[in-house]
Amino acid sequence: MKHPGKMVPEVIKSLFKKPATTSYPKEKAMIPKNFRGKIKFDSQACIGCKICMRDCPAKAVQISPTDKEKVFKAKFYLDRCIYCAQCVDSCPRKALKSSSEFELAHYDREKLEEDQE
């Protein structure tokens, strides 16, 4: 560094500037309106057609019947899901919806398999 004093004005100027980044996770992140987060399942609306399973490019959705007649449960493999929401678009009864939930990280991979009824 030939002239270290050259950067002093720039350093002083940056002390009074507003930061370009957010202080996440101290402050909650702003979620866009059509954000594609964790998928929510409505078992009352599901007819068990399994179109969501067929259309999912990551094979992250599994629909299976329950003990009750015409009631289904869903299993989501969050470690496979790419959050494209193709399953939401494919569902003819709107049983799947994207939520704004995005903080899904876990150390244990088994916790990324989630059953929803």
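Keep in mind that what you see is a predicted model, and the values were worked out from it rather than measured. Residue numbers count along the first chain shown, from 1. Between two forms, the rigid core is the largest collection of C-alphas that superpose within 1.5 Å. Compared with the form predicted in complex with the partner chain:
Core-superposed comparison between these two forms: the CA of Ala105 stays below a 2 Å shift. After superposing the rigid core, the C-alpha of Pro9 moves by 2 Å or more between these two forms.
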Given for the second form:
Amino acid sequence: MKHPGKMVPEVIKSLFKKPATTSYPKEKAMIPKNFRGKIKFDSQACIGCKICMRDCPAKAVQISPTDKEKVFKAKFYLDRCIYCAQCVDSCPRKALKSSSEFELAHYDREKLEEDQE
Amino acid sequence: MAEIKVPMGPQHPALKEPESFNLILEGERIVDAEVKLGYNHRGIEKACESRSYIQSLYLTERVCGICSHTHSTAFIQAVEEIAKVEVPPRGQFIRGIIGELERVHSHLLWLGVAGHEVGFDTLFMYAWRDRELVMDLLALLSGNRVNYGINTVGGVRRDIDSEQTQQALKTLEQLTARTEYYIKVVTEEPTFIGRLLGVGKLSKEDAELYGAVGPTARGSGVSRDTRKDDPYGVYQHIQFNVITDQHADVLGRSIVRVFELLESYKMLKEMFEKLPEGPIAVKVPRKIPAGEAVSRNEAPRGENIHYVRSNGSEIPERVKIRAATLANLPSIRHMLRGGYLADFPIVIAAIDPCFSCTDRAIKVVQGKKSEIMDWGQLREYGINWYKKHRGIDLSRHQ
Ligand code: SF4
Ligand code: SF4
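Alt. form predicted in complex with the partner chain, vs. the form predicted alone above:
Next comes the full complex, this chain leading.
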């Protein structure tokens, strides 16, 4: 019978190492290059085709006309958005972009509706 | 000795998922077990049938948080077969890379859970610490740690550049070193072996009889792997061995999983090195021609089956998902019989269950006539049921 304690050397080594955890939120998390965070809308580029609305799996984006002609505004339901960035891929005008913003938690769902113009 | 019935779940002490088992006990021994499904029905199939193909893709990805890529791959393979679309080789390879990385993360996660279930929490901590390496790699390649969103109809959404390849190869080396260490722990540590040897016995004949899949079957010596039996995507071009083990118990399943990790690293290295040039996706029209297809693939836990039927519109007419856990449940009952109550958590955990993957079908029968409900009616039924039986008003949460 072999002796138990295969983990002991590893445990002793770990005693002298830095902790494997990061101290988030004090230290910011590493954000990869093509991270899919909160979507940003560019009203200059949007032509109001609403393809993004049609492809969004969560019905989380709404494009509607403004007072000005041919200018559109966007409303995002951040509580429903699944951050898949399909709207970014679908938009023919590149009016939508993924940002690296991800700290969006809130106590109140209503506050998670965001208008972008 | 008198038999007693002990209900386990739906809030399960060992699994953070809702599922219920009734154990018939004679003292410490389990005489029989009843598996009760249906606590977490999420209506995913029905939801797919009211969304377009591209929207359903993201929904199937969320069938499971751990093997999310395999579900979206199985679904998209079926759609591509109906639409007669050829995914470009580079797209196939990237899909394969994410698929194998997902297996690595899932097996390391499982190893940690297994350690936790048998009271070996040190193993749990270290396995999960090292799993971070592959999680970071997945984030680097796909953008996010879970639900990679890499698949799209006709290919993949993100390319891999040479810098990412370098980083990946470096991480793979670290992971190989770590895994070799865990192989030592799993095959040599007497406390671990002593706890798992002979627990949850499932002979080769029984594994075949009850239709076990994935590491559960392979741990009983059944060489069954969809990647080998029915090669899809990148697996037609890649060399690998199917790992089996003859222990036919929980230890066997653990050994299969740790050795599969090494096999995955080899495959990943080959895929990164052979990554062909060219486009990563082809354009596919929104409307998929009428037809039907069944697609299978090998998730970390075993074979997934997706069936898709199209009627020529933008929306699938029928989607049916069978995840690996459902295939393994009949063997669970068999494995529990004759075992001890204390082994129950690890026997269940050894199939790497995912119960939210399992709960699929629903049929509401009222009186003698059965009735088919649409999405809206089903929602309303649910809201009313909770109001009446639990006093919870869900109608506000639209
Ligand atoms: S798809 Fe792009 S251009 Fe069209 S409505 Fe949406 S944001 Fe505007
Ligand atoms: S990221 Fe996905 S869920 Fe969110 S608005 Fe865009 S398409 Fe919709």
